[in-house]
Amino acid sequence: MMNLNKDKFITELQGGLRELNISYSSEQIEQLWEYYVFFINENKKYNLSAITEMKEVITKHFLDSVVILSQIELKNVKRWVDIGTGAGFPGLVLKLFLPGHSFYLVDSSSKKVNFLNQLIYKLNLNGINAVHGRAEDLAKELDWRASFDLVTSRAVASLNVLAEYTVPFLRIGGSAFLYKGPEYLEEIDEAKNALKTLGAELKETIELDVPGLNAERYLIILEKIEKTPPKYPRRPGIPNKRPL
(Lines of atoms letter the chains of each structure in order from A and count residues from 1; the text may use other names and numbers.)
(Lines give C-alpha, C1' and ligand atoms only; values in the text may rest on other atoms or scores of the structure.)
Protein backbone atom coordinates (compact mmCIF):
# COMPACT_ATOMS: atom_id res chain seq x y z
CA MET A 1 0.00 0.00 0.00
CA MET A 2 1.23 3.49 -0.81
CA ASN A 3 1.96 5.94 1.97
CA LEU A 4 -1.12 8.20 1.89
CA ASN A 5 -0.98 11.64 3.47
CA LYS A 6 -4.51 12.80 4.24
CA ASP A 7 -3.60 16.32 5.38
CA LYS A 8 -1.60 16.95 2.22
CA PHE A 9 -4.43 15.56 0.09
CA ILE A 10 -7.02 17.83 1.75
CA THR A 11 -4.84 20.95 1.45
CA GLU A 12 -4.17 20.29 -2.24
CA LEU A 13 -7.81 19.46 -3.05
CA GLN A 14 -9.29 22.43 -1.17
CA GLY A 15 -6.83 24.80 -2.84
CA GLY A 16 -7.89 23.57 -6.28
CA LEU A 17 -11.61 23.79 -5.52
CA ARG A 18 -11.22 27.33 -4.19
CA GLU A 19 -9.32 28.31 -7.34
CA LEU A 20 -12.21 26.96 -9.40
CA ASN A 21 -14.68 28.85 -7.19
CA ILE A 22 -16.55 25.62 -6.40
CA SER A 23 -18.09 25.48 -2.95
CA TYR A 24 -17.64 22.28 -0.95
CA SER A 25 -18.49 20.74 2.40
CA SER A 26 -16.30 18.79 4.80
CA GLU A 27 -18.38 15.72 3.88
CA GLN A 28 -17.48 16.07 0.21
CA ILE A 29 -13.78 16.41 1.04
CA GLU A 30 -14.01 13.28 3.20
CA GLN A 31 -15.81 11.40 0.40
CA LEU A 32 -13.11 12.35 -2.11
CA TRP A 33 -10.43 11.19 0.35
CA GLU A 34 -12.19 7.82 0.70
CA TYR A 35 -12.55 7.70 -3.09
CA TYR A 36 -8.82 8.35 -3.52
CA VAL A 37 -7.74 5.73 -0.96
CA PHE A 38 -10.03 3.08 -2.47
CA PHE A 39 -8.91 4.01 -6.00
CA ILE A 40 -5.22 3.68 -5.07
CA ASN A 41 -5.66 0.42 -3.17
CA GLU A 42 -7.77 -1.23 -5.88
CA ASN A 43 -6.06 0.22 -8.94
CA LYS A 44 -3.81 -2.74 -9.81
CA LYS A 45 -6.61 -5.24 -9.39
CA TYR A 46 -8.96 -3.34 -11.70
CA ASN A 47 -6.43 -1.65 -14.04
CA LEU A 48 -8.17 1.70 -13.55
CA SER A 49 -5.56 4.29 -14.44
CA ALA A 50 -1.84 4.87 -14.96
CA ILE A 51 -2.25 8.08 -12.93
CA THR A 52 -1.77 7.27 -9.23
CA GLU A 53 0.45 10.01 -7.78
CA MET A 54 -1.65 12.05 -5.35
CA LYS A 55 -1.24 15.49 -6.90
CA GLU A 56 -1.90 14.09 -10.39
CA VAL A 57 -5.05 12.24 -9.28
CA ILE A 58 -6.38 15.44 -7.69
CA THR A 59 -5.59 17.51 -10.80
CA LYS A 60 -6.21 15.12 -13.69
CA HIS A 61 -9.13 13.19 -12.26
CA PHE A 62 -10.93 15.07 -9.48
CA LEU A 63 -10.49 18.74 -10.46
CA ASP A 64 -10.69 17.94 -14.17
CA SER A 65 -14.04 16.25 -13.51
CA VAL A 66 -15.62 19.14 -11.57
CA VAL A 67 -14.12 22.07 -13.51
CA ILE A 68 -17.29 22.25 -15.62
CA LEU A 69 -19.43 23.11 -12.58
CA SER A 70 -18.16 26.69 -12.53
CA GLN A 71 -18.77 27.03 -16.28
CA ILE A 72 -22.27 25.69 -16.93
CA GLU A 73 -25.85 26.48 -16.00
CA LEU A 74 -27.69 23.57 -14.40
CA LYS A 75 -31.31 24.70 -14.25
CA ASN A 76 -34.06 22.12 -14.75
CA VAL A 77 -31.65 19.23 -15.17
CA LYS A 78 -31.46 16.19 -12.95
CA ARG A 79 -30.68 13.09 -15.00
CA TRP A 80 -27.13 12.42 -16.20
CA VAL A 81 -25.38 9.59 -18.03
CA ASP A 82 -21.58 9.32 -18.16
CA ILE A 83 -20.32 7.29 -21.14
CA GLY A 84 -16.99 5.47 -20.81
CA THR A 85 -16.81 6.43 -17.16
CA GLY A 86 -13.80 4.24 -16.30
CA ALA A 87 -13.09 4.75 -12.60
CA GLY A 88 -15.93 7.28 -12.32
CA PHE A 89 -14.46 10.33 -14.04
CA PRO A 90 -16.26 12.65 -14.36
CA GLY A 91 -19.61 11.05 -13.40
CA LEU A 92 -19.05 9.84 -9.86
CA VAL A 93 -17.04 12.92 -8.88
CA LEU A 94 -19.82 15.19 -10.21
CA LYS A 95 -22.39 13.17 -8.25
CA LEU A 96 -20.61 14.05 -4.99
CA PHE A 97 -21.14 17.76 -5.77
CA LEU A 98 -24.68 17.29 -7.13
CA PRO A 99 -26.19 14.89 -4.59
CA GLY A 100 -29.78 15.62 -5.66
CA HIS A 101 -29.11 14.64 -9.27
CA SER A 102 -29.48 11.16 -10.76
CA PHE A 103 -26.40 9.61 -12.41
CA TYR A 104 -25.84 6.55 -14.58
CA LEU A 105 -22.22 5.50 -15.11
CA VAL A 106 -21.65 3.36 -18.21
CA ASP A 107 -18.54 1.37 -19.05
CA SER A 108 -17.82 -1.65 -21.26
CA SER A 109 -15.36 -3.04 -18.69
CA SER A 110 -17.09 -5.24 -16.12
CA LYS A 111 -14.06 -4.91 -13.81
CA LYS A 112 -14.40 -1.13 -13.72
CA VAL A 113 -18.15 -1.34 -13.14
CA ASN A 114 -17.49 -3.76 -10.28
CA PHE A 115 -15.05 -1.25 -8.77
CA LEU A 116 -17.63 1.54 -9.11
CA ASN A 117 -20.40 -0.49 -7.48
CA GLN A 118 -18.15 -1.22 -4.51
CA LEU A 119 -17.23 2.45 -4.25
CA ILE A 120 -20.88 3.57 -4.47
CA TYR A 121 -21.69 1.18 -1.61
CA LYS A 122 -18.65 2.30 0.39
CA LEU A 123 -19.63 5.99 0.05
CA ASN A 124 -23.30 5.17 0.79
CA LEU A 125 -24.54 7.03 -2.29
CA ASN A 126 -28.12 7.03 -3.56
CA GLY A 127 -29.35 8.00 -7.01
CA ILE A 128 -26.35 6.60 -8.85
CA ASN A 129 -25.98 3.38 -10.84
CA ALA A 130 -22.93 1.83 -12.49
CA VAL A 131 -23.93 -0.19 -15.55
CA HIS A 132 -21.89 -2.62 -17.61
CA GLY A 133 -22.65 -2.17 -21.30
CA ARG A 134 -21.84 -0.45 -24.54
CA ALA A 135 -23.30 2.90 -25.51
CA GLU A 136 -24.35 1.52 -28.91
CA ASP A 137 -26.54 -1.13 -27.23
CA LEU A 138 -27.92 0.87 -24.28
CA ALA A 139 -28.97 3.81 -26.48
CA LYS A 140 -31.33 1.47 -28.33
CA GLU A 141 -33.18 0.54 -25.13
CA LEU A 142 -36.45 2.31 -24.41
CA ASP A 143 -35.54 3.29 -20.83
CA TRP A 144 -32.30 4.88 -21.98
CA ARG A 145 -32.94 6.41 -25.38
CA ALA A 146 -33.75 10.14 -25.43
CA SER A 147 -34.28 10.09 -21.66
CA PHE A 148 -31.37 12.08 -20.25
CA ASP A 149 -30.94 15.81 -19.63
CA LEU A 150 -27.16 15.62 -19.77
CA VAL A 151 -24.52 13.26 -21.05
CA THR A 152 -20.81 13.53 -20.22
CA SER A 153 -17.75 11.80 -21.59
CA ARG A 154 -14.01 12.08 -21.17
CA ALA A 155 -13.59 9.18 -23.62
CA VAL A 156 -10.77 9.34 -26.12
CA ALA A 157 -12.92 8.89 -29.23
CA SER A 158 -12.95 11.71 -31.76
CA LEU A 159 -15.98 13.99 -31.75
CA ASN A 160 -17.69 12.47 -34.80
CA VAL A 161 -17.60 9.05 -33.07
CA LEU A 162 -18.37 10.41 -29.60
CA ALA A 163 -21.45 12.22 -30.90
CA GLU A 164 -22.91 8.92 -32.10
CA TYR A 165 -22.21 7.37 -28.68
CA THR A 166 -23.79 10.23 -26.71
CA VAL A 167 -26.47 12.20 -28.60
CA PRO A 168 -29.03 9.33 -28.83
CA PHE A 169 -29.27 9.30 -25.01
CA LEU A 170 -30.41 12.94 -24.85
CA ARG A 171 -33.93 14.27 -24.79
CA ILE A 172 -34.54 17.13 -27.22
CA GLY A 173 -33.10 20.21 -25.53
CA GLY A 174 -30.58 18.12 -23.59
CA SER A 175 -26.84 18.76 -23.70
CA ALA A 176 -23.67 16.72 -24.11
CA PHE A 177 -20.61 17.92 -22.18
CA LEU A 178 -17.54 16.48 -23.87
CA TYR A 179 -14.03 17.01 -22.52
CA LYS A 180 -11.43 17.59 -25.22
CA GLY A 181 -7.78 18.50 -25.79
CA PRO A 182 -6.11 21.01 -28.13
CA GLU A 183 -7.21 19.17 -31.31
CA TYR A 184 -10.84 20.15 -30.67
CA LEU A 185 -11.20 22.60 -33.61
CA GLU A 186 -10.23 19.97 -36.16
CA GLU A 187 -12.60 17.50 -34.51
CA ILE A 188 -15.49 19.98 -34.64
CA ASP A 189 -14.89 20.49 -38.35
CA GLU A 190 -14.84 16.73 -38.97
CA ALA A 191 -18.01 16.21 -36.92
CA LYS A 192 -20.31 18.60 -38.82
CA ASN A 193 -22.00 15.82 -40.79
CA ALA A 194 -22.33 13.60 -37.70
CA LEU A 195 -24.04 16.34 -35.70
CA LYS A 196 -26.49 17.12 -38.49
CA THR A 197 -27.27 13.42 -39.00
CA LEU A 198 -27.84 12.80 -35.26
CA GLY A 199 -30.02 15.89 -34.66
CA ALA A 200 -27.51 17.91 -32.64
CA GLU A 201 -25.65 21.17 -33.01
CA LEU A 202 -22.58 22.74 -31.48
CA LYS A 203 -23.81 25.07 -28.75
CA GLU A 204 -20.58 26.34 -27.22
CA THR A 205 -16.88 25.67 -26.75
CA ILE A 206 -15.31 26.67 -23.44
CA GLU A 207 -11.62 26.77 -22.61
CA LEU A 208 -11.18 25.19 -19.20
CA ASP A 209 -8.54 26.19 -16.70
CA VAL A 210 -7.82 23.23 -14.41
CA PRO A 211 -5.55 24.25 -11.50
CA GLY A 212 -2.17 22.53 -11.80
CA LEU A 213 -2.85 21.14 -15.29
CA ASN A 214 -0.44 22.33 -17.95
CA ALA A 215 -2.26 20.65 -20.84
CA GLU A 216 -4.93 22.52 -22.79
CA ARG A 217 -8.47 21.49 -21.87
CA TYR A 218 -11.73 22.38 -23.60
CA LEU A 219 -15.38 21.62 -23.04
CA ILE A 220 -17.48 21.03 -26.13
CA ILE A 221 -21.20 21.48 -25.51
CA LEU A 222 -23.64 19.91 -27.95
CA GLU A 223 -27.39 20.52 -27.84
CA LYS A 224 -29.90 18.03 -29.16
CA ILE A 225 -32.36 19.92 -31.34
CA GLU A 226 -34.31 17.12 -33.02
CA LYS A 227 -34.97 13.41 -32.75
CA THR A 228 -32.08 11.08 -33.61
CA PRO A 229 -33.01 8.70 -36.46
CA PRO A 230 -33.75 5.17 -35.12
CA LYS A 231 -30.80 3.60 -36.97
CA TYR A 232 -28.32 5.45 -34.73
CA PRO A 233 -26.20 4.50 -32.97
CA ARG A 234 -25.12 1.76 -35.29
CA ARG A 235 -24.12 -1.63 -33.89
CA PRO A 236 -21.06 -1.91 -31.56
CA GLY A 237 -17.76 -1.12 -33.23
CA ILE A 238 -19.21 0.47 -36.38
CA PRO A 239 -19.20 4.14 -35.23
CA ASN A 240 -15.46 3.85 -34.56
CA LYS A 241 -14.69 1.96 -37.78
CA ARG A 242 -16.87 4.13 -40.03
CA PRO A 243 -17.40 7.57 -38.43
CA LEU A 244 -20.30 9.62 -39.74
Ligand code: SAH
Contents of the next structure:
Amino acid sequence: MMNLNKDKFITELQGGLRELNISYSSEQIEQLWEYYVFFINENKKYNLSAITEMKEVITKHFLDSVVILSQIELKNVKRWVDIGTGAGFPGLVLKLFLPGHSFYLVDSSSKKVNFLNQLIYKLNLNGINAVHGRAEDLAKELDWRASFDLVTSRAVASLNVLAEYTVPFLRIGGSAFLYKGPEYLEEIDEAKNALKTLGAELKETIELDVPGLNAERYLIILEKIEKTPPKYPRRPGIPNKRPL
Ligand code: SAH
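May I ask for the structure of the form predicted together with the ligand now, the form predicted on its own having been displayed?
What follows is the whole complex; the chain from before opens it.
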Protein backbone atom coordinates (compact mmCIF):
# COMPACT_ATOMS: atom_id res chain seq x y z
CA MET A 1 0.00 0.00 0.00
CA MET A 2 1.11 3.52 -0.68
CA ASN A 3 2.10 5.73 2.16
CA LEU A 4 -0.92 8.00 2.40
CA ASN A 5 -0.97 11.03 4.64
CA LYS A 6 -4.25 11.02 6.50
CA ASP A 7 -3.65 14.18 8.55
CA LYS A 8 -2.86 16.20 5.47
CA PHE A 9 -5.90 14.79 3.69
CA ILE A 10 -8.20 15.75 6.56
CA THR A 11 -6.80 19.26 6.86
CA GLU A 12 -7.20 19.92 3.13
CA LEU A 13 -10.68 18.44 2.97
CA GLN A 14 -12.00 20.23 6.04
CA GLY A 15 -10.54 23.52 4.81
CA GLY A 16 -12.40 23.16 1.50
CA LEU A 17 -15.69 22.16 3.09
CA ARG A 18 -15.51 25.08 5.48
CA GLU A 19 -14.86 27.45 2.61
CA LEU A 20 -17.98 26.07 0.93
CA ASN A 21 -19.98 26.46 4.14
CA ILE A 22 -20.84 22.77 4.10
CA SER A 23 -21.18 21.32 7.56
CA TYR A 24 -19.68 17.88 8.14
CA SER A 25 -19.34 15.25 10.82
CA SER A 26 -16.24 13.25 11.72
CA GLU A 27 -18.04 10.24 10.23
CA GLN A 28 -18.29 11.93 6.84
CA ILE A 29 -14.60 12.87 6.91
CA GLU A 30 -13.70 9.29 7.81
CA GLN A 31 -15.88 7.98 4.95
CA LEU A 32 -14.21 10.29 2.46
CA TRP A 33 -10.79 9.13 3.68
CA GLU A 34 -11.80 5.49 3.15
CA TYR A 35 -13.20 6.42 -0.26
CA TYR A 36 -9.89 8.08 -1.16
CA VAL A 37 -7.73 5.16 -0.01
CA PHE A 38 -9.87 2.62 -1.86
CA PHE A 39 -9.98 4.82 -4.98
CA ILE A 40 -6.18 5.18 -5.04
CA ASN A 41 -5.60 1.48 -4.55
CA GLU A 42 -8.21 0.25 -7.00
CA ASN A 43 -7.30 2.85 -9.59
CA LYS A 44 -4.24 0.83 -10.54
CA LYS A 45 -6.43 -2.16 -11.25
CA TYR A 46 -9.37 -0.45 -12.89
CA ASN A 47 -7.88 2.70 -14.35
CA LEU A 48 -10.70 4.74 -12.83
CA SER A 49 -9.33 8.22 -13.28
CA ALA A 50 -6.25 10.15 -14.39
CA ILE A 51 -6.56 12.29 -11.27
CA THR A 52 -4.86 10.59 -8.33
CA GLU A 53 -2.69 13.19 -6.58
CA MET A 54 -4.19 13.83 -3.12
CA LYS A 55 -4.87 17.54 -3.42
CA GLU A 56 -6.32 17.05 -6.87
CA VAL A 57 -8.63 14.24 -5.77
CA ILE A 58 -9.92 16.49 -2.99
CA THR A 59 -10.55 19.52 -5.21
CA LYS A 60 -11.43 17.98 -8.60
CA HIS A 61 -13.43 15.03 -7.33
CA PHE A 62 -14.68 15.54 -3.79
CA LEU A 63 -15.16 19.32 -3.51
CA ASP A 64 -16.25 19.70 -7.13
CA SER A 65 -18.95 17.09 -6.44
CA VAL A 66 -20.37 18.74 -3.32
CA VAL A 67 -20.09 22.34 -4.46
CA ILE A 68 -23.68 22.19 -5.81
CA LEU A 69 -25.18 21.47 -2.38
CA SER A 70 -25.58 25.15 -1.58
CA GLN A 71 -27.41 25.65 -4.91
CA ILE A 72 -30.14 23.08 -4.37
CA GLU A 73 -33.51 23.63 -2.83
CA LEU A 74 -33.69 20.23 -1.14
CA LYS A 75 -37.35 20.46 -0.28
CA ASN A 76 -39.32 17.92 -2.36
CA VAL A 77 -36.14 16.13 -3.46
CA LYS A 78 -35.61 12.54 -2.39
CA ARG A 79 -34.75 10.39 -5.38
CA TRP A 80 -31.57 11.06 -7.33
CA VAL A 81 -29.85 9.45 -10.28
CA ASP A 82 -26.26 10.16 -11.38
CA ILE A 83 -25.67 9.32 -15.05
CA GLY A 84 -22.15 8.26 -16.10
CA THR A 85 -20.99 8.34 -12.50
CA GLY A 86 -17.57 6.73 -13.15
CA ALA A 87 -15.91 6.25 -9.78
CA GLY A 88 -18.88 7.94 -8.05
CA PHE A 89 -18.58 11.59 -9.02
CA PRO A 90 -20.67 13.43 -8.08
CA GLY A 91 -23.30 10.86 -6.96
CA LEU A 92 -21.53 8.89 -4.28
CA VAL A 93 -19.92 11.94 -2.71
CA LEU A 94 -23.30 13.70 -2.57
CA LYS A 95 -24.86 10.66 -0.92
CA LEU A 96 -22.39 10.91 1.97
CA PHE A 97 -23.71 14.40 2.68
CA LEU A 98 -27.38 13.47 2.12
CA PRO A 99 -27.63 10.12 3.90
CA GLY A 100 -31.43 10.15 3.98
CA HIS A 101 -31.78 10.52 0.21
CA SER A 102 -32.10 7.68 -2.25
CA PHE A 103 -29.37 7.53 -4.91
CA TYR A 104 -28.90 5.53 -8.08
CA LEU A 105 -25.49 5.56 -9.74
CA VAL A 106 -25.46 4.53 -13.39
CA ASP A 107 -22.48 3.65 -15.56
CA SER A 108 -22.01 1.67 -18.75
CA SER A 109 -18.64 0.35 -17.58
CA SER A 110 -18.96 -2.80 -15.47
CA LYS A 111 -15.54 -2.38 -13.86
CA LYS A 112 -16.60 1.03 -12.51
CA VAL A 113 -19.88 -0.36 -11.20
CA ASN A 114 -17.94 -3.19 -9.59
CA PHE A 115 -15.68 -0.66 -7.87
CA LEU A 116 -18.74 1.28 -6.65
CA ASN A 117 -20.45 -1.81 -5.27
CA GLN A 118 -17.36 -2.73 -3.28
CA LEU A 119 -17.10 0.82 -1.96
CA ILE A 120 -20.80 0.98 -1.01
CA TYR A 121 -20.31 -2.27 0.92
CA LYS A 122 -17.12 -1.04 2.61
CA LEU A 123 -18.80 2.20 3.70
CA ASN A 124 -21.87 0.30 4.80
CA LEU A 125 -24.26 2.64 2.97
CA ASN A 126 -28.00 2.17 2.60
CA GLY A 127 -30.25 3.80 0.05
CA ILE A 128 -27.72 3.76 -2.76
CA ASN A 129 -27.50 1.44 -5.76
CA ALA A 130 -24.83 1.23 -8.43
CA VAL A 131 -26.32 -0.03 -11.66
CA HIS A 132 -24.55 -1.25 -14.77
CA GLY A 133 -26.31 0.00 -17.87
CA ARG A 134 -26.65 2.66 -20.47
CA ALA A 135 -28.78 5.72 -19.87
CA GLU A 136 -30.55 5.11 -23.19
CA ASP A 137 -31.76 1.67 -22.02
CA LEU A 138 -32.57 2.41 -18.38
CA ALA A 139 -34.60 5.51 -19.25
CA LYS A 140 -37.01 3.27 -21.16
CA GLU A 141 -37.72 1.08 -18.14
CA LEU A 142 -40.92 1.66 -16.23
CA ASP A 143 -39.27 1.91 -12.79
CA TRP A 144 -36.79 4.46 -14.01
CA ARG A 145 -38.54 6.66 -16.52
CA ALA A 146 -39.94 9.96 -15.23
CA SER A 147 -39.43 8.77 -11.66
CA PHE A 148 -36.58 10.95 -10.33
CA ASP A 149 -36.65 14.33 -8.63
CA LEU A 150 -33.10 15.10 -9.58
CA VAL A 151 -30.53 13.92 -12.07
CA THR A 152 -26.85 14.86 -11.97
CA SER A 153 -24.09 14.29 -14.48
CA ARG A 154 -20.48 15.37 -14.84
CA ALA A 155 -18.04 14.98 -17.73
CA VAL A 156 -20.19 12.61 -19.77
CA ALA A 157 -21.29 14.38 -22.97
CA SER A 158 -22.07 17.76 -24.49
CA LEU A 159 -25.36 19.29 -23.37
CA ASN A 160 -27.42 18.32 -26.43
CA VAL A 161 -26.46 14.65 -25.94
CA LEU A 162 -26.56 14.82 -22.17
CA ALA A 163 -30.11 16.20 -22.19
CA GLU A 164 -31.29 13.10 -24.05
CA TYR A 165 -29.47 10.88 -21.49
CA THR A 166 -30.87 12.68 -18.44
CA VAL A 167 -34.24 14.46 -18.98
CA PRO A 168 -36.28 11.25 -19.60
CA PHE A 169 -35.48 10.13 -16.02
CA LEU A 170 -37.10 13.21 -14.45
CA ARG A 171 -40.64 13.64 -13.26
CA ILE A 172 -42.29 16.83 -14.46
CA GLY A 173 -40.96 19.59 -12.23
CA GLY A 174 -37.73 17.66 -11.59
CA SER A 175 -34.32 19.18 -12.29
CA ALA A 176 -31.09 18.20 -14.00
CA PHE A 177 -27.88 19.50 -12.39
CA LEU A 178 -25.18 19.30 -15.03
CA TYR A 179 -21.55 20.11 -14.28
CA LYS A 180 -19.83 21.98 -17.08
CA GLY A 181 -16.61 23.74 -18.02
CA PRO A 182 -15.93 27.03 -19.79
CA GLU A 183 -17.58 25.95 -23.08
CA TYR A 184 -21.02 25.93 -21.43
CA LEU A 185 -22.49 28.86 -23.38
CA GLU A 186 -21.79 27.26 -26.73
CA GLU A 187 -23.26 24.00 -25.45
CA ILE A 188 -26.45 25.76 -24.35
CA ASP A 189 -26.76 27.32 -27.77
CA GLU A 190 -26.40 23.94 -29.46
CA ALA A 191 -28.88 22.28 -27.11
CA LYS A 192 -31.89 24.55 -27.68
CA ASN A 193 -33.62 22.10 -30.01
CA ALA A 194 -32.83 19.10 -27.80
CA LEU A 195 -34.35 20.76 -24.72
CA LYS A 196 -37.53 21.68 -26.57
CA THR A 197 -37.89 18.19 -28.05
CA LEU A 198 -37.36 16.50 -24.67
CA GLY A 199 -39.70 18.75 -22.70
CA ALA A 200 -37.08 20.62 -20.67
CA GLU A 201 -36.06 24.22 -20.30
CA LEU A 202 -32.97 25.99 -19.10
CA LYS A 203 -33.65 27.28 -15.62
CA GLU A 204 -30.35 28.75 -14.55
CA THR A 205 -26.60 28.72 -15.06
CA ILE A 206 -24.40 29.30 -12.04
CA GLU A 207 -20.69 29.96 -11.87
CA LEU A 208 -19.20 27.68 -9.26
CA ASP A 209 -16.25 28.43 -7.06
CA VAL A 210 -14.43 25.28 -6.01
CA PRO A 211 -11.86 25.94 -3.26
CA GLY A 212 -8.30 25.36 -4.46
CA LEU A 213 -9.39 24.73 -8.03
CA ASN A 214 -8.01 26.98 -10.69
CA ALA A 215 -10.57 26.19 -13.37
CA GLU A 216 -13.84 27.62 -14.59
CA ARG A 217 -16.73 25.51 -13.40
CA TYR A 218 -20.40 26.04 -14.18
CA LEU A 219 -23.62 24.42 -13.20
CA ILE A 220 -26.40 24.18 -15.75
CA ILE A 221 -29.82 23.59 -14.24
CA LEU A 222 -32.60 22.26 -16.47
CA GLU A 223 -36.20 21.86 -15.43
CA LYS A 224 -38.51 19.29 -16.91
CA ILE A 225 -41.71 21.04 -17.89
CA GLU A 226 -43.45 18.48 -20.11
CA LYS A 227 -43.54 14.76 -20.62
CA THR A 228 -40.68 13.49 -22.82
CA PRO A 229 -42.05 11.84 -26.00
CA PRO A 230 -41.75 8.04 -25.67
CA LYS A 231 -39.31 7.72 -28.57
CA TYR A 232 -36.56 9.42 -26.51
CA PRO A 233 -33.92 8.51 -25.66
CA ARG A 234 -33.17 6.84 -28.96
CA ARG A 235 -31.23 3.57 -29.21
CA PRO A 236 -27.84 3.29 -27.45
CA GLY A 237 -25.22 5.29 -29.30
CA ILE A 238 -27.67 7.29 -31.44
CA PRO A 239 -27.94 10.36 -29.18
CA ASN A 240 -24.18 10.76 -29.40
CA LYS A 241 -23.95 9.98 -33.11
CA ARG A 242 -26.85 12.21 -34.15
CA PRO A 243 -27.46 14.81 -31.42
CA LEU A 244 -30.92 16.38 -31.42
N1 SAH B 1 -18.90 11.43 -13.78
C2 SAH B 1 -17.56 10.91 -13.58
C3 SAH B 1 -17.07 10.09 -14.77
C4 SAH B 1 -16.93 10.83 -16.07
S5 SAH B 1 -16.28 9.82 -17.37
C6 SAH B 1 -16.61 12.05 -13.28
O7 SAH B 1 -16.97 13.20 -13.45
O8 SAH B 1 -15.47 11.77 -12.84
C9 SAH B 1 -17.78 9.40 -18.24
C10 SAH B 1 -18.44 8.14 -17.70
O11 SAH B 1 -19.71 8.03 -18.33
C12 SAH B 1 -17.67 6.86 -18.02
O13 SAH B 1 -17.48 6.13 -16.81
C14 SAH B 1 -18.58 6.11 -19.00
O15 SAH B 1 -18.52 4.71 -18.80
C16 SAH B 1 -19.96 6.69 -18.67
N17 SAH B 1 -20.92 6.74 -19.79
C18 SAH B 1 -20.73 7.30 -21.01
N19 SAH B 1 -21.86 7.21 -21.76
C20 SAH B 1 -22.79 6.58 -20.99
C21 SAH B 1 -24.16 6.18 -21.21
N22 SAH B 1 -24.77 6.43 -22.37
N23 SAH B 1 -24.83 5.57 -20.21
C24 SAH B 1 -24.20 5.33 -19.01
N25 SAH B 1 -22.91 5.67 -18.76
C26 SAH B 1 -22.21 6.29 -19.73
